[in-house]
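The chain below stands alone and is given in structure tokens; this is the form predicted on its own.
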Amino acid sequence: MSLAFDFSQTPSFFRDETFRGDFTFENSPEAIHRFPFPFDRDQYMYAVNIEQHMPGPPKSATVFPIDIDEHYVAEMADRAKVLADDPLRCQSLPHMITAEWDLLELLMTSMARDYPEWFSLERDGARWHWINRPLGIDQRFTFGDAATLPHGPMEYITRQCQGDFCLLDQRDDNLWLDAGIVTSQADWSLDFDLGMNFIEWHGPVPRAHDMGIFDRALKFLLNLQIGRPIRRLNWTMTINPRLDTSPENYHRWGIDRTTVTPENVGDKVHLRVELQALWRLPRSNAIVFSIRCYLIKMRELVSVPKWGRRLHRVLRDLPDDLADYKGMTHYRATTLDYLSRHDDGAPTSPGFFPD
């Protein structure tokens, strides 16, 4: 598969932008409208926060459980930059390959089912076609058979689709950190986390371990059944759409925090939502988990009315540690201020959708 993307090639709903450089990346009235804004209330603490990934309402980002969106193209154009420059971000510990397959066919079939215009799968025994009309990908393979690819399972078919995926094996009443490819994370390493169990994995997360969320969160998810995914919201800040915030690149992307002012904030700054999905996996019975990252422009966020009112009052009341460990200390004034002016008072209404 080649590295090189042509856009004039690619349907016309799909945008040709950047993630890095000159960042050209912006959001569509129709994307800013389907964002998955976090927040159904006008403060924030942690949560397990879990419900069952089921369909949401029409054109919305859960309407589907793999959502394809107008960044596709150019995200999977950043994946390939990101995997050339660091192989590492793709791991997979070699008693993970039953799972990869697994996660293979998960995501090809529903990007199949749900997107007939854009991707296709057919099946006759082992012998399989799969076809991918944005990027261009005609492949016919045997599955079981990673010889009939041009890369591993889990890093063919997730060079094709949004989002990051872990794949934790369950063992020892745990889960484990045992394959992923990881090139759009919010700050952390999946070099340095691979082979972690569950609670090492979130082991800097503040507040939150002792309020006993990921002994709760571990008990749920060990408990998983096949058929039944479930999803949960996760958010964060960040300067310039830059989907890799990696360690590995801290030092591309940390001063960005510096450069925050009045005059560039509604540009610069974005809310960064991850949608975070769990499928229980039918032959390894590993557990995938899906970590699909939305960008949004302070400018473009407060187009909704209510996310403008509702972000600032979160932001402000926003207890330091946790504003700490998002990154936002440096810019978080800025910011309020910015929002503040979109915010009139008024009361907002329960819920994440906008009014």
The other form holds:
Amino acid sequence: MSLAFDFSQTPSFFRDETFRGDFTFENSPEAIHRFPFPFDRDQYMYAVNIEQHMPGPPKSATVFPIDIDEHYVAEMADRAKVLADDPLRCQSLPHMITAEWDLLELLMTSMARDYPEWFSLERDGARWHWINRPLGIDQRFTFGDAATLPHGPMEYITRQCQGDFCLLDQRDDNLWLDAGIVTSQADWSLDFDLGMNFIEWHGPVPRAHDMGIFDRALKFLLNLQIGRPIRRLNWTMTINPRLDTSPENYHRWGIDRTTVTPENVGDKVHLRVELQALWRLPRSNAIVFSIRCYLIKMRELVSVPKWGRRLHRVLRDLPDDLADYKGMTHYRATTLDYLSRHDDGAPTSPGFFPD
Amino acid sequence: MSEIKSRPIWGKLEPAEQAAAHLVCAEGRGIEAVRAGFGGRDGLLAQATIVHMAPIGAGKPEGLGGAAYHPHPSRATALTAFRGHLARAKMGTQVHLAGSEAFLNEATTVASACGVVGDGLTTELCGPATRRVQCVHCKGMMDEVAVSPLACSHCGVNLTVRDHYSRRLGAFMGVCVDAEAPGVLPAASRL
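Structure of the form predicted together with the partner chain, given the form predicted on its own:
Next comes the full complex, this chain leading.
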């Protein structure tokens, strides 16, 4: 796969934009309307906010199990750059190869079924033929034979699918982070966390351990059933539409948090929402943990009046330790000031969706 | 002592009577925990192989009975020898590790990579609770880190030691401490 995508050769639905350097990322009005806004009320506190990963409303981010949107081609170009600089963002322990094939099957069948104009998959026994039109890929390979693909099965398909992916092995009544590709993360390191169990890799999260959140979530996930995927939303804030906010590069991007001014806050500050989904896999009994990142600028967000009011109230009332954990210390006041001008104090309707 | 979920918990050396053999790797004064753990039980010591990071020529310490004793002058050579003994170990061998935190960080990683887990492994902390730290930016490892913040000895970035430990790497995570205010460092504190 070439690092230089030729946008003139891709269908015009996909935006030609960047998540680094000149940061030309933007959302179309349609993308703003379908943004997975994570607050269903005017305040936020941790919860095991898990629901069945059932089809959402037409055109929403959850209408299909795997969401491909207007940022697809540009996000895949950004992932290729991250991996070229730091191959350790994609790692898999040797016992995870069966789960890798499970993941490839899940993603290829979902993408081809739900986006037939972009992807197609033909299967004749173990002989598979995959076509990815937006990225210009036509690949014949043998399912189960890694030598017939240019990368391992997990890396091959996740270089073609939005979102970070982790594969969790289940043993000893725990889940073990034994494989993954992580290039658009909110400040956590796959290389460091690889091989950890569920409780260990959530170690640095404040408050939630004492609330029993992780023990309850783990118990729930150990019983996840095939064919019954689940999802939850998580959120943080990011300065500039940067996908690669990794600890590895924090000494380079951390300074961005000090660059927010009243003049640029609407364009620089982004709400970052993770649509996290989990599937049980059929052959390996492993679990896929997908973390699909959506970004929206404050300027875009306040174009939905309900969301502008609500985010103002959530950020204003957020406990300080959570705000620090989410890295908001430097720009919280400036952001609140901006949002307050879009909050007239009117009541907001219950639920996530725009009025 | 921090209360993070990923931090390893060290215990006491407890050689099991029913183990087929015992493989010990100790650093410096850790040998005192070995002597106490075996408690002069000749039957157990006769089945024990002891790899000891100790000055060459110091001789076999007292109280180790008939144990096979192999001194090595550096941590690297001791762990290389330990790995070699593990590769030849027979079923039912119990492994015992004693030394500083940084030593236990590294030695437990060697043992778990060979499949030694659970009751097959006992550990005891002897000596300083300094930590082994990996710089998340350049991936360089630093032994015996006692104070945070510190400058990475490999890439020079000012690091704080995050309360997050990887058993696979045998190290805590060091993360840039002044990214959002270059040159402004918090007061140093002991780990």
